[in-house]
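Given next, in structure tokens, is a single chain: the form predicted alone.
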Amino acid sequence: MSKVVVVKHFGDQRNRPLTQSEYEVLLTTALRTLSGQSDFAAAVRRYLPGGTVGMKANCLAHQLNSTPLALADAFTAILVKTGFKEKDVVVWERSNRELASAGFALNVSGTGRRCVGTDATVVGYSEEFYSSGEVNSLVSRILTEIVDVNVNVPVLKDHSVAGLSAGMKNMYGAVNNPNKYHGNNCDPYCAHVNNLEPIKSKNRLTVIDAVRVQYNGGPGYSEDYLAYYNGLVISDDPVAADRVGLEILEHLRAINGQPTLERTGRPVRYLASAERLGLGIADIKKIELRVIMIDKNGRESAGELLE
């Protein structure tokens, strides 16, 4: 059975972006709970044992609703506290332009946290193609050569074709030809993109930012369809993480007067395909779910996913 942890911030001012320190509290609690390790360094090292750590951001919506800089900074701070050096952390996306537009400071030097797009002259794509099913792609050299492990850090969003944009869809930003893989609601293409060897072997954690969710009109930014959930969804099972994210997305759609994704002609088919490939669990009944509420003073209490 796969395990997913949802940590939610609540307090006097809920509907706002979270600070780095607030993200650090959420991440610390989630990683301890997910790993079952009380020692925090051991919790982190269970998933990220060493080497260079990538963080795949999602910067499509620029600073309007992309992977928050505060979240990336919080995860970097946690890695440093557990013995990693800043230079061993690489925040990345498909392009420098997208990273910069989301507020990230580009850096390819040997000092401090690196931040770079695949389109940078020092990066590019793999020389060889990787294949799975009908997917045949070059993969970012950030995954194939630069990082040893990767943390997928997407934003939970509606998607105009796939229905759901979360962790698995975010990895379209790791291949050279994502435009080819949008037919049939991205099924089974999204599953097979995530089954490409460098993606499957190096993705160790999915950390879905669900603080502010684009529940309709995605994957771009649409102010009319934003809702605050104030949480993170974390798992070492990329399929299970997305499946829980889908529950949240459908709930926010329902309470805001939107039909189900199935009724809009955008059923999320690729999760079942991913399960058939052995990438994780798509059956919500087979996922061990822990929901933890954390108040402004760091006190924890049990919560409900859809409250």
Contents of the next structure:
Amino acid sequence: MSKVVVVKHFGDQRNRPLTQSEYEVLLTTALRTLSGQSDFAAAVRRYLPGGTVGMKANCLAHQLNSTPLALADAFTAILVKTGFKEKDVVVWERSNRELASAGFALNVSGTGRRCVGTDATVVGYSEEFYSSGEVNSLVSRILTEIVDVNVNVPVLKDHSVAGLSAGMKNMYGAVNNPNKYHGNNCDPYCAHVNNLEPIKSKNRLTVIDAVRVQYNGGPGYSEDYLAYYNGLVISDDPVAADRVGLEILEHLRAINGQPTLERTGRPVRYLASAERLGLGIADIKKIELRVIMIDKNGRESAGELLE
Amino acid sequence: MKRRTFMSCLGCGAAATVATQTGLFPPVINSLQNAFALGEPSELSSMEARHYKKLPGGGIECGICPRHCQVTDLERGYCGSRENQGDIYRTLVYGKPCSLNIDPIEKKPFFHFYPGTQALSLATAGCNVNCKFCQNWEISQSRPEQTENIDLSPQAVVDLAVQRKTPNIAYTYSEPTIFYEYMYDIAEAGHKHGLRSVMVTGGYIEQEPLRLLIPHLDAIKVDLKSIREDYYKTIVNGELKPVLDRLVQMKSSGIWLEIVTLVVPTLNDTDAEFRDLARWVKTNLGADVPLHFSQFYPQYLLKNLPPTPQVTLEKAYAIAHSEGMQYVYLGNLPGHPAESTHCPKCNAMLIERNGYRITQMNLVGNHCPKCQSEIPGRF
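Counterpart to the form predicted alone, namely the form predicted together with its partner chain:
Full complex below, order starting with the chain above.
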């Protein structure tokens, strides 16, 4: 049984994005619930025991629909409160340009949180290939050499080929040849990318931003298909996190008059493939789901996943 | 590598490949405290691609190769070198070569096309297949932002070829189909300056782009990687049928054509396969199309296999000959007698080669000096 926590913010984010402090409240609640630890630092350390922590963002859609800076800042603040140094946190993506376009300040100065793309001059990809199934790739040296553990911080969105873009699809940004792995709705390629040794062994948490969801027309930005779910999906099981993300995406599609992904020819089969590889649980019945609402006073109450 | 250094590599013997994904970085990067680390890679091209159509409801369909990638906004095709930007499909590699060198034309290999001449040879990042044996995977399997590229317009390529006195320009190393627009414009400009253009390709290109391109080319070398569809599916990540169709199209157009098959131990090295391949070439293209069998070296994803034994290549040579192919060659075996051209009628030595060097040239025009048989090719 895998556990997934969904934390939802009371407000309607139509007019403004969540702030760093609001994200901190959501993250703190989610991590305590997920870990079962009331002590906050212990909750964090359960998943991130030490060393250098990576945060793999998704900045494909630039500032329009990428991992929010406020979310990365909030997670960084939480890590610092837990005892990590800021310089031991690395926000990363495949390119400097994508990070900058999403509002992140590039930084490799040695002071403060680092932020760098794999295409930066001194980074690049691993010298050795990593393989799983038909996937053979070089992996970002940020993941293989710089960070000890990684937090996957994607946004939840529709994807024109994969159907679902959340945590697992975000790891396409960690390999040198993602364009080779989009056939057959990314199945089983997406599972195998996540089964590459550095990705499988270093990814410890998935934190899916589902505050504003591109429920159709992704992965690029399309203002015609935006919905506001106002939540985060968090798990240490990358497959289960995505599976819950899929429930949310399909729900938002349905209430906005869109057919299921299956009916659009984009069935999300890579989750089942990932389960077969032992990466996590894709069967929603085997996932322990906790949904928590946070009201405007920061009080927690049980919530519904789909409303 | 700065542009000056890059250009100075021309003709120095080593390929001026500037792949940057491996080997060029300091071994220890954990500190990441170097401001230089934020150096921007060179800008990619934003030239609109040719041969694509917009799809109803958004997205585009690429028509440059049989893969027909359907690509939505901000995504790329399988080749990694073409991107949908707001439903305008753009080539990211136009005028952005990552490899540039002067090679003997024999290195392509062309054995019946102006022997002994040089070719200004170039490539960009990307490929529309993913051969497990690729010898140039560092550029062919990279995206253009992962290679170090220089800015070199089509006219600048032509000027460089004129300056270096190379009568040929070769589109090679990766897969020129994916830098179609760049190749097309160089070839067109080159013809105006009397320069010949040769395409070294896997032949996985659509019919119409090829039809439009051929008038600007002078020769094509196709890697016919196998005669088995299953090999194309599992080893090449492509399809055989369109390649065979394009070979027939090329031959019927009248352009000079040579074929190479890389013989990979245990994967495409049976007698039956050599025989089927030779028969297909003879039946569909003719017995006088030069057919090269090349030795495989362990590379990329097939490092577990040994180099092709010489005896296997000699077997391929013998089988192709026995099937009636008139010009069969063995590659990557410097000094082997099967590198040389003999008259199919009287067996006179016409062109003796050692590696890429020509050590004897006995052709008189395009005729055998002994029996006056006409030898096919461009001499």
